[in-house]
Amino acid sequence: MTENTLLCGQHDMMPQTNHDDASHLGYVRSLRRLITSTLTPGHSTVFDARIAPQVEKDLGRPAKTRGELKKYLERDPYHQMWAAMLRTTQELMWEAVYNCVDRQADTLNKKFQEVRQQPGPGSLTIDPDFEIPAYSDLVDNHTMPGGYHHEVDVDDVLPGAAYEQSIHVYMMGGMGPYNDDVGKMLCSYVKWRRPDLKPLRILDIGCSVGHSTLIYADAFPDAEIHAIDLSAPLVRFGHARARALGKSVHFSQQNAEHTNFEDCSFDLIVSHIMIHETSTKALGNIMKEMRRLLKPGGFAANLEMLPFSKKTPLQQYLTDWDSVNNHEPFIGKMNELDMDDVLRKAGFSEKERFVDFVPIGFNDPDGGSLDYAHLIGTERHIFGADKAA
């Protein structure tokens, strides 16, 4: 099987996959789907049977963290099983992922620099001058080889690339073949929230490649539409993405914690799954800086993954587990924090800001990937606030 489809959406930047690569991807993505449908939840079986017992004998009651799990897990045979084999999956994934996408770095990178010379749509800026914040810049983020920062030429789209291939791998296409189930799943919150809501300027913050960005350019076709990342290289690739796809969005290299917009720029604000990848301070930062660029009667969001007061103790443990061994070391952290007090601190009134629950899916049926549910829950967060409230 050669053709793309069997992994990844189609366009001119996709890089192309030949037999060997498509069986490659495939393998892994299987090895992923068998690891997290079986073996992942196969920890509650074992918590019953020995794991439980053992922990209300030594602390005389069950447990009520992570933490008083952490020793117990860490020693059953089980447990050290799965944790090799999810760690070697990932890691015998981007082995796949950078076999297919350095073969055809220099065709990636030409078809770049063409997209690039091309009259519209959208735009692109790079900042020459910007300084990643450590948190980002220290941390290889999913064991990425070199992180999202790496560039190995000049220009250099190659980690972008990277990056969709293997979130589709990741995801074992359960976002469906453009990577953009979370971008149309908040995309439809926010339309149920706020019917009324008819955005002139879209601004999607850590936005990546831009797989969520695009679902706004097809719901508000009339809204100009801005997404920012930390990394050059995937907004680079992000940019001649949405061109390839015929798709208008302003790329920019920025931080979200202080941007270069107006104040009162924007009508609605996103962001997708990006705030477990910054920091306690960074965080903090974002909120008030999206509070300083919302307009008055717009609306802001942020979708997340379940909170640890919504997870089990053994479910609170296996999702920190990505903290060390995914190279995520802000999501046990994010995962404790009340977002109501995050946005209460940023400014935000109590009649503005909201946090919220909603079932994966939300209003698309084929949206979701359930694979994961029995560790992240059948809801996502979503928090922001409605300055029309």
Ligand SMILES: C[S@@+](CC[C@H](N)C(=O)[O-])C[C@H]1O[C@@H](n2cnc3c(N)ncnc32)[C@H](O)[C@@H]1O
Second form
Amino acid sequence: MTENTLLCGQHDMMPQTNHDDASHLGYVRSLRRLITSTLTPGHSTVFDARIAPQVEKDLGRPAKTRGELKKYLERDPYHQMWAAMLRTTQELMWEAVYNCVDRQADTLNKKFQEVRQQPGPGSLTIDPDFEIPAYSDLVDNHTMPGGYHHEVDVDDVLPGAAYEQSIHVYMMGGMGPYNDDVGKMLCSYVKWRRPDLKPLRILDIGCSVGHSTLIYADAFPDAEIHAIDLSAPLVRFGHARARALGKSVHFSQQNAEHTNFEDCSFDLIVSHIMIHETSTKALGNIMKEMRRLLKPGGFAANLEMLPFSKKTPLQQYLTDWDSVNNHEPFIGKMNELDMDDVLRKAGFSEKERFVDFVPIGFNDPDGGSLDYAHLIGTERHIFGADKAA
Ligand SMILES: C[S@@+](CC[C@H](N)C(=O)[O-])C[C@H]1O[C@@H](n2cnc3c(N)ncnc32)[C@H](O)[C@@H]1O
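Switch from the form predicted on its own, shown above, to the form predicted together with this ligand and output its structure.
Expanding to the full complex; the earlier chain stays at the top.
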């Protein structure tokens, strides 16, 4: 029996859930909702009642940084309970996802091979000599077993299938049935900021399975769309998923720090929630590469979570919790960076670069989703450049 209690958008590559999967995944999703909507905000009450007064007593002033709060939160029983529940829920999520996906390994990998034989739309290029940078290879991002790069079978797509299903649970459906909420938001922003732009070539970097990429295929039907990621299983799955949904995208396994595209290849370059998964060094290289690839008069835009400058020390601490406890080692560092300075160092002039904060649901005809605002704040951080013509 196939159930769709997660309200996932259906396509031929979507792992099918039986009764037990649906119940397991639905349970984890509900538990996550309980934690993030009740227990996470509950920190404020605990903070005001006993942590802030103790900090003030010890320091003679309120905490200025998340580091100053660390020892107080780590020994607080409320925070300890929250942390244990959140970490355990993450492990339960992967158990539920891989139970479901592993059982369908042969079917999904066979479907990929069948789809790959079709003449189009779009294409897939995997680099057999690809070197995964250590900063991604060594990290099991968001506690995903084996991370993005783990392959068991030849031409494996399972990490892609697992990623697709996990986002529905992790974001509690808040990114929409096709997990493309951030794509919709950034694409609306691009159209609002550059109504004159009629891109003929678009690049999405750090596309994972192409959730956001497909939005651009609909928004700019005349454009040739390219999408790159470090992970072979993710772009394989993305390719089959795009074909299953009838969209034309050219996926390739590439490092956004140094791609094989010619100078000035793209009119529009975008990234969505990618930068928090790159090292600081890689981020500098990626921005330089964006500049090299952008045509004069072209537009580049990156969408990310809110930086620490927009958060209280308590919010910063709770965001940074994932760096240490959920295998997201770059979140803390990235949120401290001044993106204007990163863009400046990449060679974009003051006139070209921009940094913006945009409400969730901005310009979105569906109104966007605030379901997970308690997790990420009510705004997104968008930064990039208009390359001089
Ligand atoms: C959270 S996922 C991105 C989600 C996706 N953009 C979306 O909108 O659904 C981050 C992705 O960035 C990719 N990534 C990180 N560093 C990269 C690099 N240097 N080049 C290409 N992809 C990279 C990772 O492999 C991962 O798939």
